[in-house]
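Quick heads-up: it's one chain on its own, the form predicted alone, in structure tokens.
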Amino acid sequence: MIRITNLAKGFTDGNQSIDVLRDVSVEVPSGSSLAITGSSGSGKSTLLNVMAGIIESDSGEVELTAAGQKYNLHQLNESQRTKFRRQHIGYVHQFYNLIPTLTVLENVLLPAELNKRKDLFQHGARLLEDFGLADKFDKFPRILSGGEQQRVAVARALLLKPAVILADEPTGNLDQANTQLVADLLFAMAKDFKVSLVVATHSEDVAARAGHRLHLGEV
């Protein structure tokens, strides 16, 4: 589960202070989903990065429950946040973020490698089979279509069965058919794994699949 309370985040541009997020509060129970919508520059990616512990908020709290334990990201230092993110958060990027020198299967198994988990090979292979990529195990990302690359990225995010999956415009570069396929997989797998899913999106079709919605406007 993830709970955000009175979150605020701003940036400084020269002598100008810019409020990106102000007084944001939302809760996403385990197995539930949230769509974050809003225009470009409204703070969707910033909010996801705060949830992931990549950047710190100026005020407010981010609490996540993982493996039966509650974590407050504000009480963790940078090293602890990095370790927490590797173990408990799956992140799906708009531009896939696959490593070009690794095969499809090696990309999916990368979180297991980082966490020294040698027991997840079969699980990674099964995810790729479920995602229709059984014939791509030993292929490199450059020969895959955009839809296939994003399916690999979703499988990688699900490998550790994390407490939270954060997806930043996961269908932003895909055509309609692949948008539907990737969204189907993302929402179905998150529900099956009882993961808290947070999706930042411009797509009304993707947002409509979520159980809850948070719209970010001008602050």
Second form
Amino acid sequence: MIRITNLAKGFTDGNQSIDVLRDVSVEVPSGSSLAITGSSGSGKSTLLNVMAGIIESDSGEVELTAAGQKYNLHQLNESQRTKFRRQHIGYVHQFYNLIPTLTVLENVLLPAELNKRKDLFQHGARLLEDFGLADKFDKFPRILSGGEQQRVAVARALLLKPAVILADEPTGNLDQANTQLVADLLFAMAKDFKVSLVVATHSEDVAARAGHRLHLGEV
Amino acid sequence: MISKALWRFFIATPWSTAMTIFGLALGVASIVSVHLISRTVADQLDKLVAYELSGYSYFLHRDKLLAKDYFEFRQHWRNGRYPGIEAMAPFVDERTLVDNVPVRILGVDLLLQSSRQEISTQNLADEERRSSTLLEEVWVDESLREKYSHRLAGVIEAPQGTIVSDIGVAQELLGWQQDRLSYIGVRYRDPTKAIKDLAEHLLPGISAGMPVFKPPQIVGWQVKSLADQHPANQFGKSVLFNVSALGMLALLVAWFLIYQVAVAWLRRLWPVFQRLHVLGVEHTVLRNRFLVMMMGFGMVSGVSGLFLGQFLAEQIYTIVVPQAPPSLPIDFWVVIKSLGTSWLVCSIGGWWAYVQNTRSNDGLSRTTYILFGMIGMAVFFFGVLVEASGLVGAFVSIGVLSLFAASSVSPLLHTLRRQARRIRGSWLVRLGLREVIWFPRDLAVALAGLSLAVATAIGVGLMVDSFRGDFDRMLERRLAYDWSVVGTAPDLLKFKAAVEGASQLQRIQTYAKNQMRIQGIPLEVNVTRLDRYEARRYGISRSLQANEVLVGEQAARLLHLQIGDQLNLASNAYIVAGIFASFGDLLPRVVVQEIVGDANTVAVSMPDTINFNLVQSNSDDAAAWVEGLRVEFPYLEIHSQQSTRKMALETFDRTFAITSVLIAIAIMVAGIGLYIAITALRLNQTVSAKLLSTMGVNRWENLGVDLARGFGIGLCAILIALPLGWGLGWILCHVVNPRAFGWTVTMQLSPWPILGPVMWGLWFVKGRSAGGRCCWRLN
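The block above covers the form predicted alone; next, return the form predicted together with its partner chain.
So here's everything in the complex, that chain up top.
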């Protein structure tokens, strides 16, 4: 479960301060999904980064329940947040999702290696087979299409069966067919794996698939 | 508008801009410091040759040369028989003992206006000339001022024991007949002189390795070059040539660095340029702006590098020669060299970097590579195998080998990249190592620079280490006695009489020394009793016959002698019984049996050194006995051979310290180049780094990736540097040393000369790699 209460985040640019998020509150039950919508610059990516513990909020609370334990990100230091992210968060970016110097299989298995979970190696290979990428194990990302790269990224995000998957415009760079394919995979797998899914998107189609919706407007 | 965009880019990336200027300045500084040190050494070496002789490039010798021979030769010259000769003058130039003090007497024709002017304006320190009596007087160095005060024309800056006078006075001092001469100095019209002078100005010492102009043979005369006539000067020039060759390495590495800076800087600017290009700005305009920018950087860093280099040179010089505080002024040539280098390489490097960035393919075709490779191989083997190519041939071979190694970096990285998936291990290792080979264009130049610097360090290290080993073994054998006594002949004879028969004494050996000229080449002739014990010091296991002689390696090379050959000394024929290693000898040397010296006046029979062994050399009694001798003979220098050995090795290490310092500069500059390359590489890794961060990779793991990357870069550099370093070491030992110094060094593969630079290179890379992260974060 994710619970965000009265979250605020701003940035300063010289002498000017910009409030990106103000008084944001939302709750996502375990296994359900949330779509975050809003115009460019409305703070969708910032909210995802706060939820992942990559950046700290200025005020408010972010609580996540993972493996039966409740975490308040505000109370964790950077090192603890990094460890938390490694173990309980899966992240899918809009583009440049893969490490170019690692093969497709190595990219998918990277979270398992980071967490020293060799038992997940077979699982990673199976995921890739399920995603129709069985013949791409040994290839480097540069020869994959955009849709294939996103599928690999989704597989990687799912490998650990994390508590939460955060997806930042996962289909923003894809054509209609690939958007459909990646969104299907993401939502279906999140449901199967009982993973909370938070998707920041401009796509109405993608947002419509989510159980909950949060619209961020001008602050 | 474009300028505004670029200017704001500088402001937004201050760290990177500062690093660019610093990198360029350091490259220029290394060039300046090497130049200033080389020039200072060259100036000191020039003082070894009497100024009066330095205007003449060749010297004509014949047996019993008389004034009438000179006048006859001059007449032929005036009649046009020797059109290549520009000027000539007769000389008396001999060494002798005056009151048991060795002196060199140089007689010049003061009636020749040029000679008179040279002595009076260039060398006269005390302005006390009395022109009316100059023909009767002498110029001496400081050590002889008192002795010749009654007929002193002036004190000159010259090696100790030098007397310069008119020919008549020289003949009188030597006790010669009035028309006897030593040789005739001639100056040939050398078509390559202007080029050599220019090269010497730009790279002091380089002309010592250039092919020597060969004058035509003159019937009835032996023609000797200045180098043959003054091997001590040539020895020094050869050392200097080696230093200047290392200077070229520093120059090359600095060029690599400047180019690398251009590449890195362009990479940073490229997104801005691309956007401007999309908006319709032509590449030519963007390229010109970039070049103007690079030249601006070149100007700023050129001036800073000039002063930084002067400071660096003074510090290095103080470390290497602590007793002589340096004065290393910046002259016209060093300004030209530094500013020219920074401007030229910035513009050419910048242009080339831009061309590379806009090019879609990777450059030369396979056929062109093969063609260049074959030409390179031909040049390499010619330089190594053909001795007539001299030092230039040897160093051109080194250059070809280095170029081959440097140009193999990019293909190596491409090959390794194709095999990237074979790299196994933890994600950390895979990521770090693969990133090294993933961007060949960004890293190839810096990696080539580092490989060259490390290879040179290995090569020179192997040479110096092998040389030191040989030198040490020679000292071990040569310094077989416990004690050595030096002094004037009468004192030494008194000493000998006093100690002979003492119960503490095991063996005493007397040495006399003189100098003589054979085929125009000055030799040092040692006279001593060459029994089995003494002969063993020169590597011969038997005592020598009266008609046998031992020859140093330098003398053997100059006189083309081998064991068993005949050598004529003072009208007598001797057989060469052995050739011995003579590292560090300033003059070529021969050693003859004592009886021969006495009987045939090959050498003066008065001793100048006595060596002796004691029965129990390490006992307190022995030490007390020697101490007693010191008290009894206070005017003699009695020193232990062990201290001589220690001093010799210290001198050796100091001589080669400058090479270590130059190599250190080259590695440092290469390291900076690599740092800049890694900084550029980081631009490729920004996205990966962000991705890893979202996946929960912490700062220690990031550091681990950096270290793995550093290790990978070091590994690539070493893959090239190890074989190249071995090759350079081999050429230095077996080609450069015999050609430059006249001796052969047996190359020994010991681990330290290899491990030292390798570890240093790795450390530098590791440090730079980790440092690159700071830079990336700051920008």
